[in-house]
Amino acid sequence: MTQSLLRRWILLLPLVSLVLALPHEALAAPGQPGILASLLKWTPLIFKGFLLNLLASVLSMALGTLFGAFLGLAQISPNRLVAKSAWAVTQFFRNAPWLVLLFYTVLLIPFEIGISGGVIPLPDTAKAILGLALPVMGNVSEIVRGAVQSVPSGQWESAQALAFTRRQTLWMIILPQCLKRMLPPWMNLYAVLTMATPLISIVGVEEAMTMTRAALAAENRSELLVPMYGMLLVWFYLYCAPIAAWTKRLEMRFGVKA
């Protein structure tokens, strides 16, 4: 996220409080705060853990692009046995259920590990992350492979006949073209990603969920739980709807679809 989209999403803050306080306003109790003054004396701190659900986001997105990328590749190899191997990894691990690859990553992890004599912690939010970027993995693998395999096998049998190597071909020929192809559903399972990050609460983890059930528990005000959870269900929606609107712009451009 630019500089520049961070301080429009600030400025924001308290114009999304207003809209969702205002129905519920006449539901505070004399002697109370209000319900706009008790979102903006919480917002601050709820957008804190908010922040960490889009750094959880896109640590997840970047290795699990990394390792799906590697991952599909493997799949289209010469090689029977690795290229069966890929293919199991990249099924299990894009039909097993998110929050159970959460909760297998949070408690078989050690919390920490040691190297060299010394010993490096491992904090329950990036075993977190990488919980989440184990099916995007295999969902990234998938695109990948699905992307190489779509280019017409004459661009192939034209490199070999001009005396290409499988692996020239592959990053000279091959992968330049499958970008534009990639790029929508890869777009689109960011944004899936991005609003299934609230499920990190679940393993402990500080963000915008653990933030707003703490300030509601602070608060113990049952007339606070639609403000509080609706500001957020509505951050999420300023987040992701603009990526699904720029995916849909690329699938009319290149002609894919995600």
Contents of the next structure:
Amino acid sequence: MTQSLLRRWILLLPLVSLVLALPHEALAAPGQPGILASLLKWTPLIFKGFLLNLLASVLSMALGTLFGAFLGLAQISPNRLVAKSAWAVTQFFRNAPWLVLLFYTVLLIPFEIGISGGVIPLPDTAKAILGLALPVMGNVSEIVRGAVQSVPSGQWESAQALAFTRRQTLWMIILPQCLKRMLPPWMNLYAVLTMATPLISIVGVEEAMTMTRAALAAENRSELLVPMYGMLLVWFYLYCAPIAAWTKRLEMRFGVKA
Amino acid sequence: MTWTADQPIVKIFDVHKSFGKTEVLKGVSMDVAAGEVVCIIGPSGSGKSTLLRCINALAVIDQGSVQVEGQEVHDPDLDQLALRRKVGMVFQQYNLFPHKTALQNVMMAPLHVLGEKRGDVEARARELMRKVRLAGKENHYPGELSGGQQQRVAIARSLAMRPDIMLFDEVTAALDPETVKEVLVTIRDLALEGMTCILVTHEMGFAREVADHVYFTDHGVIVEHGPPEILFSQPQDPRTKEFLSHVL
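Instead of the form predicted alone shown above, give the structure for the form predicted in complex with its partner chain, please.
Then the entire complex follows, led off by the chain already shown.
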């Protein structure tokens, strides 16, 4: 099944590019390179930007997952103050628009920080990654909380009756059962995050979107607009769609098993 | 005050317990001697399971006293974990850890709670699996076992902690009729070996055969208690008579 799906996606790439490019091919003015030739010319540069999108998605996800895991565990803390605070933080970052969070982070964090004499520069890319990690953190926190609370209370009780401490129960008995439940929503979140990475172009990160716009500005040919953005769409689609499909399969598998 | 084996191993006195506005235990008292098998019977909602949970501090009492081996269970300074190492409990829904094999389920608590050596624990766990007649099922996951088999793994898991007292909370209520017997046989073996057992059960035949003492509870109080041959054949209280007429 994966094989055939994969083949379909690979076939889709040139097909979609062609469909998008063809009507415009005729529009290419005489004496200028064709649409496909122009796309190819800019592809290395835009693809480099695209790799930055992927890098940002991976780093934001890692950072957001780390913070979110802590926040999620804090949400189920027996200490009510800790639990309530963690809940409030989670809700705040889950319900904030990503773009606003991104601006806020970039503006709030200085461009460099001095630590014991030395100065650590904070490039916009790093700040943008942090900005995207915040909503990820909020969402991961909810994924963790939901998964832990979906484990039947009998598991806690029997562990208690066997004299496990709360910490042991959580780490040895509850969380291992949660991993499976957390994986599909976590992967889904990653796909959503990846699709949101072009947002960081707005704060000046030179990712695929910025590069595409730069290329278009350099070419200054309106017939290139649709094919170039189309190419970008296809790349994102090819990266994210398999993740979505895989997530669905995992969901089905775990759903059946549980 | 030090506890000696000639005193009751479990001493429950005037225990009250409410959930919100509902009082489920209204002054329950009960003494269990070491090595005794006690069955608690009664209609659903009469507070039987809650009473059992008060013994290993899974439920907190509002008033009264519960002593296990002379130690007050509801003393705020009590080491709850030490208490639970002495008191094993088996649940209606087995509650095995689904991500671990049967053998791992049995081994986990001795390894991580008691901190015993893996080799010793494994040998004991395998022995316990034989004892509950599940040799050969060591590497099966709970999901691959029948209800009766899972419940016997749960018993082995509890026994691996070498408890002094075993609590059984309606352990056959979720089982198919044909697997009830295999679980009851396991418990009977345990009782014959002299383990102190406190059971909440609907299996009247089993209570009659195995119990040293039977308590009948209704609406949060102990209505009547006595040796099974007397309680079952000559019940005194009309509520006991009525209940027994339905279940026997």
